[in-house]
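What follows is one chain in structure tokens, specifically the form predicted on its own.
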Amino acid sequence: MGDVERPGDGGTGLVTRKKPKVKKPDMYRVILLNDDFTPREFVVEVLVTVFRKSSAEAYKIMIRAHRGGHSTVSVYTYDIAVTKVNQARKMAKEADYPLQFAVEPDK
């Protein structure tokens, strides 16, 4: 049998590649905006259904928005944040409520 050249022997056959640096995606926070028309129970239902919050957590988010004018619901990548906001707005529109959300960069 003949000699077998191995990668790394004499610098032949060895290919090194640098791992590409993957940038973490920018994150965006979903903000619940308070209004005086949407019932609290409906807001909690939207937070549980669309944003998958527990009833207790949804209630706390709703109360913070009620008392302070707005409240952070959660932080997502842009596409997920916009998708969830659109789902929540659709749910509110179908129920004839003016419930609103905003999406802003997470700092």
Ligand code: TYC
Contents of the next structure:
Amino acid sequence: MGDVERPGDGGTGLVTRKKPKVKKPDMYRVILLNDDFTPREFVVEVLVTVFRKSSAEAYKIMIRAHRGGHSTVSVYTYDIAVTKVNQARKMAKEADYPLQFAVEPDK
Ligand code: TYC
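Got the form predicted on its own; any chance of the form predicted together with this ligand too?
To see the whole picture, the full complex is given below, headed by that same chain.
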């Protein structure tokens, strides 16, 4: 798809496109980190509000972090990951909770 050989470029690659034109974007994983102070309900609220999780999914993500120390929220393009984490950090700061997130390259 998008890499069809066409005659006429003499092998220079100037006319014939041999690679797909569009590359999938690099993806970034948002990770929720556990702490001893942020209330569970607040964590769920952030996941629902900022990360658009259902209440049930938000609870699962929260409890995974609570029990295991960390939990993947979702994988996004870089700009979306950073924007959402900034929104979540702002919510936590305004509520005076130490809730933390990490962003790391996916794979
Ligand atoms: N461990 C917190 C408590 O017991 C709840 C919590 C869960 C905090 C997940 C952060 O990422 C987190 N109140």
